[in-house]
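Only one chain is included here, represented as structure tokens and corresponding to the form predicted on its own.
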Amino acid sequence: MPQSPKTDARIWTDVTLLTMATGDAPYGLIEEGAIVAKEGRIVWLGQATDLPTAYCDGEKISCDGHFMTPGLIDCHTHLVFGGSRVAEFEQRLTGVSYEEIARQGGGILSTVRATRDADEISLKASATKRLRQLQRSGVTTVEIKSGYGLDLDNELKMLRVARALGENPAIDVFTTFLGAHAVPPEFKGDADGYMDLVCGEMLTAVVRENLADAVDAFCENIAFSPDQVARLFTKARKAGLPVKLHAEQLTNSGGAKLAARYQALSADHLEHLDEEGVKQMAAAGMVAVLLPGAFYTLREEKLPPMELLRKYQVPIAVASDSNPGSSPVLSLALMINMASTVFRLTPEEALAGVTRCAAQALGLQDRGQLVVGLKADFALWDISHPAELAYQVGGTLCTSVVKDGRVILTG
């Protein structure tokens, strides 16, 4: 009698499973679990017991008893840059401000002269690096932003190499267009000069060669008013990107009202957010991402809302923000403690932060989530309790990654 073909899925055993699927059950925590995964997606998950007779044939991988989640998204960093910014670290633990150094020259600026001043090749390398440390963290995609060039030529420099990253099959990238990120040196006193050339040649040359996902802006007294970025995001909308925007971090500007009325994917930072500002963006479906790195670099103290954010059911999403200067972060599960220490983030609502919301923060319906018909990404962890996820403070804990259901990353 012949025998059936040998079945080309992998299914992991011996696992328990936090699926972050929305319902009655902490985290979708499935016990004694197995999962999955086949061309790249999740073809079945279930207790190991229930495993379908179809798949008993499949390429087995015990987990040795380890937990289980989405593999992790980063919905908010800086990665591509040139220089360091380690100087201003120790102006400001002197008692300098950010908002100082940054009328100073300093700040942002700073690193627009090393990342102008750098080439291509050695953007990237510096970058992978940066990448590399994120994966160990459980990372399997990642939204880099450009905003250090703040020019056309170095602009696309930075967006170029950004895509560059994304051609590594261990990792997706998704690349923001933030050429309003700061006035540079040649527009001094001259914003809307300014914004001019990034609604103008820049947005266009940023879309004629397909280089953002996303356009993003920096509304903040030391950057853009909501009147200057509402001209980038009505050009960017018609362009048929959507928009995101650094929005209430150091004042309540009245950024995130501007981003909801633009269906902003979601606005970022948030500390001095307003009860007005929470409705507008619940009204409008965006999510709310939090930056405890920069909150922690920074020494702020105003916290985000979080009562408002959760009393009007905006999804809360968590970020490394990873940039030179405020927030000097390779790793998101470090992210996923202090979102819980210094926010008050239950374990769960961090884990989700990650996850589930970190996709809708991106606009991604197929990632997030350990759900059939999803990607297969994942990340498994040597932890006994989901909550440990939050309670560990460095170490290692992420034992394997895997992307498209491929191991990519072990030990």
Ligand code: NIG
Contents of the next structure:
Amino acid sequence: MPQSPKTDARIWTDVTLLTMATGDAPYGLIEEGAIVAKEGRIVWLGQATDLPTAYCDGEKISCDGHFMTPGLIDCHTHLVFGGSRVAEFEQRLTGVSYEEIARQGGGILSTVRATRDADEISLKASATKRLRQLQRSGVTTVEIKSGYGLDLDNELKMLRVARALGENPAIDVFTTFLGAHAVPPEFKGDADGYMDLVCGEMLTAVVRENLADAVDAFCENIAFSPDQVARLFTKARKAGLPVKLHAEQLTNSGGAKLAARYQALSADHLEHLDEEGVKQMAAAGMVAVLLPGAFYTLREEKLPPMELLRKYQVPIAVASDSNPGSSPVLSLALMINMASTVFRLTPEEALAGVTRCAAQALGLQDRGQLVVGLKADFALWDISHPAELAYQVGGTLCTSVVKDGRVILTG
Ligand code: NIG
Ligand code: FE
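Write the structure block of the form predicted in complex with N-(iminomethyl)-L-glutamic acid for the protein whose form predicted on its own appears above.
Starting with the chain above, the whole complex follows.
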């Protein structure tokens, strides 16, 4: 029997809404608000006094005066991996650089060894623990990359684990094929040969099994050149997959410009991005994904070109880059703080970076703002001013998470 609109609507009241919708007041702030969800979507929001009578009988949830934002979106993670890199962290504290460790066969390749040794069950179990931490920080959508398998079976294994994590109704998982993350030991000195495998057999299998929503690569002198990445992107676009790129993290390799040629969703990291790269990203409608956790962990000194990104109106997303080497981060809320304190984003820009702009970085139009018709994915926060989300360092301000209109985490 069809349900009446009254019975299945759920109404959150006694709440300040930060809608993050474009063109509205700062943060899209609505005081003394209410928001109504039905069948997983937002059907109404506004001031509580204007709540339509049709919804007055729905199930009411009081938010005790807390603030509500769209559910946070972590648009760049490497959450599935085996092993640990804590020893490498200690090595870096003695002055050995991330690049030196990578060149010595450690870094990404040490995680590749541990990931190849792990089965799907243990990879899923360890990633689930990390994912829970991210969810507690308000995350309702997460992107997860492969890239620690670096051969056919192990890349597919990682992507299957990521897809399996997305079967949990409490979180949406967007999967990215990052076979071109590093050159594996069996292809040492033959990046072109490895790229043939990535563009050929690996990409074909990923597409056939529908395991990826996008294709990524690491464009850097310790990984792949723009020409090598171009070969992969040509094949990916032909196969109907959008692309994105780890670009200008350690040096200016021209990755962002290359990504713009393929209308990439985003270029990520970007500390060494130049003005020409910014212009081309703007012209291609790309998003700049900034990763303050990696900048902080690697003690980088060169800031991404914030002023240029603003000048050319490139949308700025912020993500955790959660991974065992350069960014062992398990809180996207902490990235709001670091984006402001370390990268000097305004608190409003930082919040847009983990909501509206992060959705854009994944090409998702159905989330990232509190707007009628979009998904009812919410995070509730025990704060009394929006900038507290950026001000607070650590701790847990998130008091409740709602996914597709259902409360999935409280307290
Ligand atoms: O986004 N830059 C390349 N890839 C990851 C690091 C992965 C690792 O060190 O394991 C990043 O920072
Ligand atoms: Fe990354």
